[in-house]
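As structure tokens, one chain now follows by itself in the form predicted alone.
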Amino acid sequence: MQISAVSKGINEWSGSVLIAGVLEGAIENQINLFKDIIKDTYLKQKFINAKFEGKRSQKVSVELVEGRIKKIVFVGLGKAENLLINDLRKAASTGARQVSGCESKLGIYFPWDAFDPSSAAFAVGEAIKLTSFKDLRFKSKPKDSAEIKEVELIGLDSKAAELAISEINPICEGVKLARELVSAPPNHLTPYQLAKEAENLATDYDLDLKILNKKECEEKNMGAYLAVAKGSDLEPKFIHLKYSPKSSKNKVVLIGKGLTFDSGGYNLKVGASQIEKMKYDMGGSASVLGAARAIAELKPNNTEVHFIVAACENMINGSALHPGDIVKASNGKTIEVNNTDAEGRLTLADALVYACKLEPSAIVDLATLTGACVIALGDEIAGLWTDNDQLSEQLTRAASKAGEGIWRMPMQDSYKSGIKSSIADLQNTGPRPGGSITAALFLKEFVSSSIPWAHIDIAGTCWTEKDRDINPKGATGYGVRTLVNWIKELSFKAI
């Protein structure tokens, strides 16, 4: 998909389909603007019949028989005084869903003047690209996805938007990779295959790669991670990718939970737990590898980035982890396993210890960690836990810029009593109330107090059961754009 900004007016543009944003209360202006393309009385009646007033999420399509433009999709933007950059993103996505994809050229005409040209161009361009993505890899006879070939942002300063437009494809391809990883069935995306995906990234984008096998993880005393992997016939793979810029004043580590399938172990997932969806329990690793794909192509300065995934399955066999077992993590802490379905935090424990030994400026982990976070924040907002205000502000700003919902949650230290064990240092789950908080407090036990650290729980945001904004039904690729925005910001400052 080629995306470009063109400074020509709406009446000069030549293409087959147009998406036009309409501000609430500006219907007459819109009718006058398009009177050379659509007869004004016809368009006015069309708006009346559809009760279209330009309110947010309203839409109406107009098919044209004569002239160069064959279809115009009008999308409501709401009131001008309340207009946000994310409204443009959502409106572009709404309009894109009304386009079949067989059109050779799509035009977008929005009130660009309300925003910085680069921000507006990027938000709209990425919305069109990500909304249009369809994963048809596992269809026996896949239909042509008919992606739109060319998109023009009409009336936008091309020079001002040039750099932003050049970044759309690398970042969207990172999101696409994350979506494809999460969507892949567990018999296809095994720990071995996830490691192969990392290997492909290293080869294609000149990243450093280290993959630790089971024996090497044993030598590093990763008892918590390996305990989870024992129930599977498939070998675990500990993945470590590194991006190294020419100069570096920051070093950060991004960690993604990498359970390629989570049965729950002996605490088997039953009933409403949706065991058939547990291929997406590696959503954190998908976000981290998707971010690696984007960052490696964008090549931001001044920040060395490490990408870590402790990949394995949580299955049941004669060697599997028992409820009641005690395991020892690589920092020496012992953990009583009172629930084998709280396995992600065990794998992350050893990944966090490994990350701390790299002596980074900051660590961020992403994980589909708790159902409690979904109950608290739903499926559009991820939970953020950190004791570091600066890191919280940076990540919140990065998520906001991406249009990805995030909310800082409390690190209530008194709740730590809920994960104390009478026979070990810790137990891997606490009481049901505040379950996502005690999960974060558990992870904190494996992070050096001198290193800024943040945990992002994406259990609700990793997957959607309906077409929503830029996300078609299924894997969302949540987190890729937030992480990339954060790394880009760090290229201009030290942590």
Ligand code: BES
The other form holds:
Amino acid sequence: MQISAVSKGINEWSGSVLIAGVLEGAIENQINLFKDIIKDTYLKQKFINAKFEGKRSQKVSVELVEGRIKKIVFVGLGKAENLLINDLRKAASTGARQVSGCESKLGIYFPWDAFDPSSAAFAVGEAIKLTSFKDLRFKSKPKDSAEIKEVELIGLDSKAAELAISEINPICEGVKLARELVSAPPNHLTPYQLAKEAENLATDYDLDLKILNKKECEEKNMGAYLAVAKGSDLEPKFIHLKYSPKSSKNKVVLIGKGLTFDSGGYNLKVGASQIEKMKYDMGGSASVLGAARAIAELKPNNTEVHFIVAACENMINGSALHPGDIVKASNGKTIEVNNTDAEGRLTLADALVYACKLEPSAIVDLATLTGACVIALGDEIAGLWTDNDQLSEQLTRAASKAGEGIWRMPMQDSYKSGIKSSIADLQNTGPRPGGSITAALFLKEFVSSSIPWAHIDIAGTCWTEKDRDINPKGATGYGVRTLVNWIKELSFKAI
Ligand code: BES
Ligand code: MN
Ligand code: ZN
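Could the form predicted together with the named molecule be given as well, to go with the form predicted alone?
Everything in the complex follows now, all chains and molecules, and the chain you saw is the first one.
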């Protein structure tokens, strides 16, 4: 898909489909603007029939039999005074859903003047690209695969938007990779295969790669992570990728939970716990590898970035973890596993200890960690836990710029009593109420207190059950754009 800004008027543009943004209360203007293309009385009647007033998410399509444009999709933007970049992003998605891939040239005509050209160009470009993404890898006879070939942002300042436009493809390819990794089923995307994917990134983009096998993890005393992997016939793979710019003031570690399947273990996922969905339990690792893909191509300066995934499966066999087992993590802490389904935090514990040894200036982990987070925040908002206000602000800003929902949650230290064990240092689960908070507090036990650290629970946001804004039903790739925005911001300063 080729995206460009063109300084044409609407009357000079030609192409297959035009998406026109209409502000609420500006219907007459719009009718007037298009009068050389569509007869004004016809368009007026069309809007009346469809009760189209330019309200957010309203839309009307007009097919044209002759002329330079085949179809125009009018999309409501709401009131001018409330207009935000996110409305452009959503309107572009609404429009893109009315376009089929075989329609080769798409034009977007929005009220650009209200925005900084680079942010507007980026938001709209990524919206078109991400909305029209289709995963056809597992169809034996893929149909309807033709991607929109060309997108023109009509009337947008092309000089000012040039750099932003050049970043759309690298970042969206990162999101696409994350979505593909998440939607790949667990018989295809195994820990071995996830490691292969990291290896491909390392070769394609010249990143440093280290994969620790089971024996090497044993040597590092990663007893918590390895305990989870024991119940599977597949070997765990501990993945460590590194991006290093020429010079760097910051060093950050991004960790992603990488359970290629979570059956729950002996605390088997039964009833309504949706075991069949648990291929997405590597959503955190997908975001981190997607971010690696984008960062490796964009090459931001000033920040060395490490990408870490302790990949494995949570399964059941004769040597699987028993409920009640006591295991020892690589920082020496002992954990009573009172629930084998709280496995993500066990894998992350050893990944966090490993990350701290790199002496980074910050650590961020992303994990599909708790069902409780889904109950609290739903599928549009991820939970953010950190004791560090600056990191919280930076990540919240990065997410908001990406249009990704995030909400800071309390790190309630007094709830730590919930994960106290009578026999070991800790137990891996606390009471049901506040379950996402005790999960975050558990992770905190494995991070040096001097290192700024944030935990993002993406159990709700990594997947959507219906088409929603820029996300087609399925894997969302949540987190990639937030992480990339954050790393880009760090390229201008120290943490
Ligand atoms: N991977 C799940 C969390 C999850 C649940 C993600 C639903 C997406 C949707 C995690 O490993 C898990 O099973 N957590 C348990 C923790 C509990 C045993 C304390 C949960 O949330 O039920
Ligand atoms: Mn689980
Ligand atoms: Zn899990």
